[in-house]
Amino acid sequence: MLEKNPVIFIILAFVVIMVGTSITMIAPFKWINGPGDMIAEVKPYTPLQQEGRDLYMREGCNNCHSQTVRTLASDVERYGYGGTYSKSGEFVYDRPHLWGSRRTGPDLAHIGLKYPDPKGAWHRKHMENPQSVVPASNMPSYAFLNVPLDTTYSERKMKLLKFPYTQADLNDLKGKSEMDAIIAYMRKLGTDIPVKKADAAATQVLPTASNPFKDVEAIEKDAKSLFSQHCASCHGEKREGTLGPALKGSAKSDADLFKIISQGIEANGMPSFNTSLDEQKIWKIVTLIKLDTK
């Protein structure tokens, strides 16, 4: 009996474990992560983005934020931001990958799609004072990142990772802060793969009729709550305007305001709300925006 011969038992157990390990962990590398898994649109990080990624790891951001949109429909709707679920080819240049599984904060795999502002104004305000844009956030302030970026090893990193770069890329690091670098990294996440406009249109919230809320007083409380939750971080609690313009008594038509809220304005960095707000909620916000005295 094997149990009476511990030496043979240990050897056979080791063989069985190694066979299982080889089949499930070693052999798959023969047919995964090959040319067929690469996505042509996914590009390596620039020196500034790579420095930002290193800062992201240094500050332990991956302890609270995952970076993989799961295949569940609810996950795609919540964290896809117009894109789809994460694919292996998106992470081909990640050393190491930062997929994670713990979500104390939201998933950031496609955060660049949610806030497309080319200046990163929302990210900067959020990093410096998270509660100013997300009042319920327990994220600490990272205002201390407003210090000069150490670029001593930037070129060496690019060579080690075999990422293409130019002298202009290295020159772009001059005068940058750590805050600039981490914002550049987050702005890239999820943006390499173009979002199909047809897919975005398919999920777009379209009004079925004109604004049904003519009695402002009846919905004012709900409207202010929705505005505070979704809009105040950029337009101010009193609609006075901060990152975005003031929204008191807009001259735009109800239909135009509905379209803007639903689709967003990518050029100005305004995200779309077609997946987070239904038609009734958007109309309530439109009604509030039209007010010019409250």
Second form
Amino acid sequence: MLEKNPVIFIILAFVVIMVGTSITMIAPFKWINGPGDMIAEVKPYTPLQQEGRDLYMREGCNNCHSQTVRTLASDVERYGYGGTYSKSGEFVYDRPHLWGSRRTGPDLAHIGLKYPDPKGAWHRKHMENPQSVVPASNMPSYAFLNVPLDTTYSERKMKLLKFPYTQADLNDLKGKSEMDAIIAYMRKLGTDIPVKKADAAATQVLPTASNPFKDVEAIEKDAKSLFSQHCASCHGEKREGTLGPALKGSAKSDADLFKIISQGIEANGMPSFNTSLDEQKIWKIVTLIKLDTK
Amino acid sequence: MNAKTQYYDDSVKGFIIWSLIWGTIAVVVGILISLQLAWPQLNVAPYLTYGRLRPIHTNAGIFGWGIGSFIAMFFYITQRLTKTPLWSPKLARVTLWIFNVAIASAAVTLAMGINRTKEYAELEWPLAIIVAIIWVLFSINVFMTILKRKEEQMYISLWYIMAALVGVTVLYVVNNLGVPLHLFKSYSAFAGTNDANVQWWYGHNAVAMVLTVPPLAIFYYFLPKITGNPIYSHRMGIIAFWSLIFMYLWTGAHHLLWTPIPDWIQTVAMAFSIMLIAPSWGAVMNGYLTMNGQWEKMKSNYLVKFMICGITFYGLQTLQGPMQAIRSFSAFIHYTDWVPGHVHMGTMGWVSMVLFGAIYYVTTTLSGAEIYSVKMANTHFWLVLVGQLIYSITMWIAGVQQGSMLLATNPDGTLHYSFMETMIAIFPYYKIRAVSGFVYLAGLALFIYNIYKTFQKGEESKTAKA
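For comparison with the form predicted on its own, please write out the form predicted in complex with its partner chain.
The next block holds the full complex; its first chain is the one shown before.
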């Protein structure tokens, strides 16, 4: 009968398709984003952050950057930035989700935790000229975002998405550029849930011994290359200081320098490098910085 | 040619020509973005940046080349299998017009940054509605032709065609639901984890209903036509058909392993992905066994080469896919270049190979002429085969290498490589991949020239007879 009646065939095909669809796609609406998923600390986007998110979509950033830290140890270590893996409740205000499918660039779900600087100086420099910060990066330049932000629809967006906002939030949009908005968005990512000190300590590299590199000449080449890759973008190739302070003449002890590089200084915008540099590498950089003082 | 039934083939030809144009654009943009990954200075802000171009590449490939040529083939096959002329030639012509306007508008709006960001559903709501209308108009035309058919039995290809008509409609409409802000911007109807689950239910079944079911319909029709032997087992085809369209819809979450999607959905997706090997290989074996006793045609008949190579890539694709759907393997290769390697074996290998073969066959039928150059068709075959293999193999190597580096840890549990170190390691592969694109494009150029000359030859012989 089926091979002779197309109407019955098409109805049957629809029913067959709907079995898996109902169970794995429709039914989960009952649980996902429900009370069990909600995280009290996670706040909706402000008008400026939502504008930034819309720019992130306009530029198709999701084609190279994912936004989910998987429950894998290496993911948490690399992209958690002191926080933990992504939870469903972090995304309840994301319409659409921006999880992505390819990491040509790093995951950004918790990028707000990496660069604590309130001015977003690193992001600005990086967006304008990625290679000035990460020399081998293949990210395009986004200097063209340095134009005034179009705020025509900002208030309507808040209403449509049912996000709370105040007049002060809207006033905050005045004089902002597209660059300001996208940086505001990136600085928000992952920062709602407070990072527990215990979690943060668990991922930190603490020196187990004193500086093992006494013979500076043997490691100088190595250390310079590390410095150039990780530090020069903010401290200058010759350690003369650009975004960050000059590192010549540092009077700090080896142990202090190690701690700063490993853990960062949040108030100054110095990121922590405990996820990108292992103990040996940090010690090499410390040795190089000290070498300058001689 | 068709003394008994007058078939309407103008729109078949129209859709073939336009799908070739959009397909060429997809490949050219693909080459450009592959070069941009190796040399970022090739990004031209703001319209020609990687982030804006990549959706143009995928949309031109899936909607322009894929759907465009499937529409052509469905019109062609349906008329012949039903022994009935197309229900409405006028509607077919209108569909082609709207199709071209929609694909061109898609390219322009995506370059402008009007982008919903959901993969393979990037088009903003007015265009998404137009795409849905195109599909419905086309579906009505095909379905009405089937309803009015003169041949009572419906061959397996018609089953696959009808399943695609229903499946694509359901998937596309649901995943595109949203709330418009203004003409060029809307927000998804779903949020966060729900949105991700809906997206990959759509994303993976777009692979099923657009990139698997239609090429299978085409394969089942043309392989017997080309070889002159009936398909090995109609029954096996039917069992494979029902299990395929049943199982596919459970597997979307294998794109979301280790994410906040509920674990049971991930596990179910994993299990069904493995089970899918059976129906997929049902089709592959049907193809191979049809070739029993006539394998020498792989040497002598260029069309058989395309068809059998295509179904072989389908077989490999449907072994590799389930492998990637296993949690532990996904942890290793997901988010790396392994995945583009996999995808392009399916698109450049399986789907395009079968379409190349089908288009050659249809071109000779429609033009009434022999193919312009068999030698050129053979060269085309080798260029696309080699281009595709270089692409996929380099990306698999790059994926394994980067995946291993990303997971490598020191004895104290810290990460051994920084992210940039893992990137620097794979840049050489990006350059090789760009070369593979040029090889593939050269093959495509020969193909288009051959098709053009064959149609021209047909016209000449018609005027000569007149």
